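Next up: just one chain, as structure tokens, the form predicted alone.
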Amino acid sequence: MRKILETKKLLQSIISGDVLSDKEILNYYSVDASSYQIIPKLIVIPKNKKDVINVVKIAKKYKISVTARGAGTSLVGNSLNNGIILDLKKFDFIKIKNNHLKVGAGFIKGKLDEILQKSGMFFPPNPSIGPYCSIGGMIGTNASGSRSLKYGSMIDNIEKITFVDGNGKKIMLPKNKKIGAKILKFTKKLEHEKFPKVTKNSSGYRLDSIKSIQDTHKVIAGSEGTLGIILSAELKIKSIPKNRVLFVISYNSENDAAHDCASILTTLPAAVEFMDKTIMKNISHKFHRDSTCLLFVEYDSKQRNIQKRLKTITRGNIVKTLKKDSEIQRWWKFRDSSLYYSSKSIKDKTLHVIEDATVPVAYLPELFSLINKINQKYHTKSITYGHAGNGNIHVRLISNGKIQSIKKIADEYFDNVIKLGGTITGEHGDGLARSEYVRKQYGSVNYDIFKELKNQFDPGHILNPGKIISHKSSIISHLKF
């Protein structure tokens, strides 16, 4: 306690931002959108980069953890820890020029969308929680969303990242060639065959995506604040497509919908999204009573005879063909509200632990089969929806009250996902729920490289410890009930 008081006093004397430790404030920052809770020691709201640098230097000296926080929308406790929580909400500047923009880590995605739309532009990654999440948080988890099928995840849409490492040094990648060369050395030692063969992956450190010095900033995407505190980023933006068409396809079985996805991908859609019956019930449309799930298939460029082609390759029934932008937006709101609908539809606690696995699309039927087997074996229920075109299905596991079974379910689920060539998380990150499985996914050789990378950027291990590099199980230890 004495160390914390000394740290607080020193911080208050040296930084221009706020340093807080009231019980109510600590409780507020002890939770996010996940089922976890960890009470921190101090909250710092920095005003500028100098504040961030000083916080990191002081935290390193006093051996206190520093965890960056954006908007607190994490589903797996990425931004929870027991030391200093660094709220970056004041890093909310934006500069737009041609097809690029520079934005602060605390800038809210919904606000960005509104600004870009006025000039006919958009930033492709679009998590369903997009109106509320921050750019720094999106980079930290390598967020994506429904459009990632065509436009990629955050890692594919960033040009530069400026951050402060665990030594309190400001670094800009890929501009810093010296640091970039060190990162490239790590990539040469990778066992690439151990990396998942999927189109979305937010687990571990994405060293596999780095092919040259110009790619070295990508190592920060998905790093969950464990390598550095993101200050700002330069992002790619695109013109809003003018030829959108959305097909709503209903199915009588999840298996049929899953099997169709690989064939649908041959038509080059911009999005292929899945919703189960629980989500369907909240959509204001009368579906056939035998319908059990939906696929939303969208195209945003001209396609010849696309409806005819879809009819020949799908086992489902096209119940809606939408071309007016207002109607397309209205139906997408149903999909984007899936998390809310799933929470509203059940009385028991839902746990965000096995909720974000991604497999090669060819193995999507096997993933649904695995989910059904787990429900039967552990007497649980689940609600499913997500980015079927990427093989990324979100699972809302409905708790039966037995906390100990959660670990067994996760062990079995992730073992099988890895055997299918998938990843334990496609867009939400490892956090408290999955960090203990990173070694299993990537193997000891890659995991040791990850640890070397961590040591390079954060030798004092003060930056968000316990995430990605984990020495103990945390999947159930901080659950709040």
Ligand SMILES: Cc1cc2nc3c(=O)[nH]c(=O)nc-3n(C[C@H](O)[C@H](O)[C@H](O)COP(=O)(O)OP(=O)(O)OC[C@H]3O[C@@H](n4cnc5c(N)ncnc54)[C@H](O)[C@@H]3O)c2cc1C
Second form
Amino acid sequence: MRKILETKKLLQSIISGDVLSDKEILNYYSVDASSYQIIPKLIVIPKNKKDVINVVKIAKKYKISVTARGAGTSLVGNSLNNGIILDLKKFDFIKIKNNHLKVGAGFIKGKLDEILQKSGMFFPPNPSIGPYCSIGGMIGTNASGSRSLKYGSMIDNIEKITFVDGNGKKIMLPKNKKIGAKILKFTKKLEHEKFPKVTKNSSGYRLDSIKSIQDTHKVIAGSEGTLGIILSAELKIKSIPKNRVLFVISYNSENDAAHDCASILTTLPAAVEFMDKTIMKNISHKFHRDSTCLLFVEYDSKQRNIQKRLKTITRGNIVKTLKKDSEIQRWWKFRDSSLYYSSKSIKDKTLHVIEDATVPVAYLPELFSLINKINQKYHTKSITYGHAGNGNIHVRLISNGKIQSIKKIADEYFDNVIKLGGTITGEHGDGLARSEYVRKQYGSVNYDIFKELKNQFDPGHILNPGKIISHKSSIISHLKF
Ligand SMILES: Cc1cc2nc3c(=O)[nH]c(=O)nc-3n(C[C@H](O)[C@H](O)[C@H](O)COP(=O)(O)OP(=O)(O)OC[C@H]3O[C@@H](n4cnc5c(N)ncnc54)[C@H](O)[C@@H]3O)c2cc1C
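Moving on from the form predicted alone, please list the structure of the form predicted in complex with the named molecule.
Full assembly next; the chain just shown is listed first.
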């Protein structure tokens, strides 16, 4: 306690931002959108780069953890910890020049969308949370969304990142060639065959995506604030496509929908999204009573005879072909509300930990049969929806209330996902729910390289400790209920 009081006093005397520790504010920052809760000791809202550097240096000296926080919409406790929470909301500047965009880490996605739309541009990664997440948080989890099938995740849409490492040193990547060379050295030792064979992955450190010095900023994408505090980023933006068409396809079996995905991908859609019966029930449309699930298939560039081609491929029924922007947006709202629809239909308190796995698309039918097997074995039910085109299915498990079985379920589910060449998390990150599985995901050789990388950027292990590199199980600790 004395250490915290001393740290608070020192911080208040040095930094120009706020340093807070009222009970109410600590409670506010003790939760995010997950099932977890950890009460922090201090909240710091830095005003500028110098504040961030000073916080990190003081935290290192006093051995107190520092965890960056954007909008706190993480789903697996990524932004929760027991030391200092650093809220980057004042880093909200934006500069746009000649299709070149630089934003502060605290800039909110919704504001970015509004500004870009006025000049006919957009930033592709689009988490279903819509406007509410921050750029720093999106980089932190390597967020993605429905359009990531065509445009990639955050990692594919960033040009430069400026951050402060665990020594309090400001680094710009890929500009800093000396640090870049060190990162490249780590990549040379990787066992690449142990990395998942998927189109999106938010587990561990994405060293696999770094092919040259120009890619070295990618190490920060998905690093969950464990390697550095992001101050700003330069992002790739694109022109808003003019030829969108959305097909709604209904199926009588999940297996048929899962099998269709791989063939639909040959027609180069921008998005292929899956929704099960629970989600469907919330859509204001009368589907055939035998329908059990839907695929949304969207194209955003002209494709010849696309409806005809889709008809020959699909085992389902095309029930809607939408071309008007307002109608397309109305239907996407149903998909984007899937998490809300699933939560409101679940009465029991349930821990969502196997909610984000991703497999090669060809193995989607196997993923659905794995989910069914888990349900039978553990007497659970599940609601499923997600980015099927990427093999990324969100699972909301309705459990029998026995929290202990969650760990067994996660062990079995993740084992099998890894065997299928998949990742334990396609977009929400490792957080408290999955960090203990990172070694299993990548094998000991790669995991040890991850540890070396962590030591390189954060030798005092003060940056969001316990996430990605983890020494104890946290999957069922820190539960809110
Ligand atoms: C209803 C709902 C729907 C969602 N849909 C999607 C979806 O479709 N796709 C998807 O990918 N995610 C989705 N998410 C998850 C979440 O919204 C995203 O992960 C989002 O990008 C997190 O942003 P945030 O600003 O809230 O970050 P936070 O929750 O504040 O932080 C996320 C992580 O990033 C780190 N971080 C934050 N800021 C910084 C910084 N400046 N420097 C370093 N590290 C930092 C944190 O420490 C933490 O580890 C959804 C969440 C909800 C509640």
